[in-house]
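We begin with a single chain expressed as structure tokens, specifically the form predicted alone.
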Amino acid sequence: MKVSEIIRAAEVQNKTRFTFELLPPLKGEGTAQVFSAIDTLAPLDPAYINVTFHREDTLYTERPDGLLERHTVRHRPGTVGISAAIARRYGIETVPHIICGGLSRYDIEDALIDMDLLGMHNVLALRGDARRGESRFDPHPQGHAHADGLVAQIADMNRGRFIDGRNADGELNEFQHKTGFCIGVAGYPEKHSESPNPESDIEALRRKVEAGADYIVTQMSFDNARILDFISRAREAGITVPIVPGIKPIATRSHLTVLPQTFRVDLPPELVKEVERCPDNAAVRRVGIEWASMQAAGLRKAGLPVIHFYSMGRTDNIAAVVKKVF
């Protein structure tokens, strides 16, 4: 089932459904600690699951003799993998995501048909960040340097046009087989930290719908008010399709540093002196599960037909939050 399909039948439902993000292993881990993540959730009705996809790393090793060798690695590949695993062990709609970062259009094509080829009818398509280490994104050269290529990339496909129109004898192909994904994108209402202001930013989103997009997910936010502000610019600037807000239960002390650093993303100051006040990291995690409920709980009174959580793999925490307001 499509996401656009599941937000639908939630609105029509006056129902507001959840979902939630995880990370794929890591190389060498297997799929116990995914399933177990999802195994605290399923049992509460997720709507779907998304799954992140990371860009490669670049590692060096010394040589025997002394020089260093280059070596470009995935420390959390198998995005395809472990989503085609989780939609066929529980049955709920997975969402894997797509990136610009490290790949060619043709990398991209290829990912795609395995997709498609396994039954997937949504993806979540994103520029990615810079690579660890730099200070920018520096595009692939045959890749697409901002997300509306990407979307457009895919949307192009849902259409039956691929990248290589010809085969092997130079013969135009006539493609008959169109894809069928339902497109996701990503906003940002507190503005993408390389957006010179809101103004751009949600231009920069427009483009991103225009090119195809048929949803939108949030970037985490800790403010409801940042929020829904962020949905009415967004109406305002003519884009009507849904808008599923992030959400995320802090944690740890440490996220008051990590997550701003990280995501870009401001704490309002009464998250910032409830958990300055815990003696513990168990304090600070029913601080977090209190102030996500009241989010929630916010956001569902606004009518939101479908909210995101992001889980770094820990989902315990999202679990009390559903229980509480769902």
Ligand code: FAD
Given for the second form:
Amino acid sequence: MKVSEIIRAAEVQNKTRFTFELLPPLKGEGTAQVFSAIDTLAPLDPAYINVTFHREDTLYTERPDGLLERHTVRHRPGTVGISAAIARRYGIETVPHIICGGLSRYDIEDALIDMDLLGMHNVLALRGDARRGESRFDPHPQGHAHADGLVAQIADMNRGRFIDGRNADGELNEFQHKTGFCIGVAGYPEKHSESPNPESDIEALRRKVEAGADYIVTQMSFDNARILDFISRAREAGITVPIVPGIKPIATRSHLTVLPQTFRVDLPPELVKEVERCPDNAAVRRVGIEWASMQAAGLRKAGLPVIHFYSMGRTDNIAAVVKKVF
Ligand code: FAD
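Taking the form predicted alone as the starting point, write out the structure of the form predicted in complex with ligand FAD.
Once more the chain from above appears, this time first in line as the rest of the complex follows.
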């Protein structure tokens, strides 16, 4: 089932569902850890599961002659494969992510054709971040500089337009097969770090919707007021597609620095104070569960049909929130 249909069904039933995000296994690991994370949440009826996409990294090794050899490695490959494995094992809809970073349009098309052939018709389309060690995002020479280009490529495939096969006028030929992807994109309640101001960030979001996005999932935020303000600003800008808010139960003291640094989000002072008072990480987890439960209950009350949880691989605290609130 497409995510847009799942959201619509939840709206019609006046019910709030939950979803969560997982990382594909590290190269060399099997499926055990991912399946174990899902085992905790599958009985609680998640609406669908997102699976992140990880761009390549560069490693250097020293050759016997002393020269350095460069390797391009992907530490967490297999987004499409693990998404298909989850769908087959649990019968739960999966949403593989796909990014622009490091990929040409041809690589992207190949990955999307794999998904289409596997019967997976949900995808979250993202630009991705700068490569590790680089200060700014540098697009692949045959790729997309922004997520709106990626969305347009997927929307073209939905019209039967693949990259090659141009007609005499240089337009893409329409093939009989149309892929039918439901396309999600990212939104930022606290503004994307590269945007000069909130208005241009919303404008970029509007462009992604215009290019063909069916719904929006937000970056994590620990402040419902900012999430709800973002949703009203998006609506004022004419964005009508569903918006799924993202939240994360804080789980360790180190999250106080890691989360703002990695995801460019603020932590409310009250939350920081409560975490700082905790004697150990078990206590931090309890605070995280309380805070996320308060957020989830508030967003439910505000009538949002789906709430997305960032797991970073750990799902027991999400299960605690879901049991409390849903
Ligand atoms: P874009 O929409 O391209 O936006 C990037 C910046 O460019 C913004 O500042 C925007 O305002 C601006 N912009 C957008 N379009 C244009 C345009 N046409 N012209 C000029 N400026 C423009 N990263 C991963 O690597 N893998 C994942 O699996 C992953 N999953 C994510 C899931 C969610 C829900 C979210 C919120 C983020 C995720 N990310 C992931 C991180 C994401 O890749 C980064 O936040 C990235 O920096 C921006 O991606 P985007 O798709 O929002 O990019």
